[in-house]
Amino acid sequence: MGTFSIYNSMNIISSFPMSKVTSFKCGGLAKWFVCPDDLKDFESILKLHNGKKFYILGNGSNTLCPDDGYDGLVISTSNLKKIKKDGNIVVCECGVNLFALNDFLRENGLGGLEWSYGIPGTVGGATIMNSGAFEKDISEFVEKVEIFDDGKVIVLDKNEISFSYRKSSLKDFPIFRVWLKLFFSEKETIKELQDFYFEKRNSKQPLNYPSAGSIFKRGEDFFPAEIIDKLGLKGYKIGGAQISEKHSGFIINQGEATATDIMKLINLIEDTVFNKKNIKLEREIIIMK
């Protein structure tokens, strides 16, 4: 890997291994990789690369990089993690991870997002894909979102954003900050709820293996994991990748999986479900390309 300067405050790294920054722990090299130190740097790099190929990476918990890599610039938001509050409104930079946000909310007696404790994502990514669990979605709490659009930073009110199940109208826009409206609660109550949801998640999901969470989105009248179970695919392996025996909606890396192994499993599931059930699954995971 090499580096070269881009402005005074940033370094871009060349040939960066995406296995280091994605939860699947596999994949090829990004041509270039950068971590802006603050939102000003983030804006600068976006303006410089306007019209060029780039990918914005949060926690890398919902991303798979192909083995032949990514021929563009990966912009990591890992340094953009400031949080502040004004009453029951919390303003988060896009790189704030949901564990850190939950810790902040608990310490400040703000409830509402306890269900998200244990989701390994960032506020920016969660807002773009309208992350949710246990019949809750983050869009219920979003008040405003600051985005980069057409070379400018603008703020959108909630009524200017379209949210639906695991989707939003923000998917093509880099997010800078998100305003969340919570409610006041007792710290002990918040802690109890966080622990409850974390244990519930831990009991059902294969958190001891690298994965990218649920591979497919829930349908209007079906759960992908249930269909995968009924088709006898639970535990099926290709190379080092396996459909989890604990939760069939997950594909896990047993240690030596390649991105190609994982993609073959994804394609196998999609083809089998379509051929046997005439259901076209929709991916929740993002494949870099």
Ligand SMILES: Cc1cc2nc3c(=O)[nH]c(=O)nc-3n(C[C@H](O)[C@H](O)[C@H](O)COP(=O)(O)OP(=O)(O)OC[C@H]3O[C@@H](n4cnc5c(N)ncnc54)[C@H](O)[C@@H]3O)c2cc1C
Second form
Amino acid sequence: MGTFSIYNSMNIISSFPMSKVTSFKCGGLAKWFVCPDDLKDFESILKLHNGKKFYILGNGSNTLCPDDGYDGLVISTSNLKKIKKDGNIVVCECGVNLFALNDFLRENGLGGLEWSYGIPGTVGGATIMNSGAFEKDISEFVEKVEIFDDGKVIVLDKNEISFSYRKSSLKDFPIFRVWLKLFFSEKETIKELQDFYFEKRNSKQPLNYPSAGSIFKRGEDFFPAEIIDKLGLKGYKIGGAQISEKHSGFIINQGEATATDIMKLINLIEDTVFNKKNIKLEREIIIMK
Ligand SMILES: Cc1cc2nc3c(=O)[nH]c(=O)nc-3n(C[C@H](O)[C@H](O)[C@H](O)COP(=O)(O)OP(=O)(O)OC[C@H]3O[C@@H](n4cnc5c(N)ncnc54)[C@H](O)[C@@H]3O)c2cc1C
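Structure of the form predicted together with the named molecule, given the form predicted alone:
Below, the chain from earlier opens the complete complex, with every other chain and molecule after it.
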């Protein structure tokens, strides 16, 4: 790794190990890596880097970096963490972690997002992915989103954005801030709900191993985990990667998995499900390329 300063004296790091910033804890090196300190820096980087290859990284909890690395600039939103509220509207910078957001909402008596307690992502990543759980998703709470479009920072109203299951029309736009509309609730009720959802998550998911959550999206009439189970793939291993014994929709890193092991396992699941069930699984995780 090496560093040099550019763009308002921010440090750009060369050859940065993506295993340090992705929840799978594996993968190769990013050619360049930067963490803007505020939205102005974020905008400057995007303008100066216009037309060149970049990847915006939130918490890396839905991202796999291949072992041969990423040949571009990774812009991490880890320093963009400001939250403020105006009544029941909360404005979050894109790098706000969903745990921190849930703490803020509980402290301020704002309910609605308790189901997201335990999703290890950022508000930016969750909005792009339309993250959800327990039959709810973040789009139900989004009022406005500030994005970077064609060299300008603009604010879109919720009516100008389309969301569907783990998808949004914002996919190709850097998100700066998100306005969320919550409802007033009692702190105790919020805490009870957060604990309830966290416990439910903990009982079903292999949270003691690195993973990226569900690898595949739910189908209209099927759950990938159920099909993977029925095909006898639960527990199957390639190198250090394993289809979780606890939740067959998850691939876990048992310690020494490479991104190649994980990719091989993903391909094996896809091929087996297609050959045996004639179902084409759709990936939920994003593979950097
Ligand atoms: C144990 C575990 C449990 C999980 N449970 C769930 C669950 O219940 N429901 C669910 O939906 N997901 C779940 N996930 C997946 C993941 O946590 C969510 O999708 C999360 O919201 C992704 O956020 P992130 O910041 O980590 O995204 P990243 O992995 O950093 O990025 C994901 C995508 O969003 C883009 N992105 C990130 N920030 C921005 C931004 N500011 N502007 C533009 N693009 C951006 C990235 O470029 C990439 O395309 C789980 C993951 C794990 C590891």
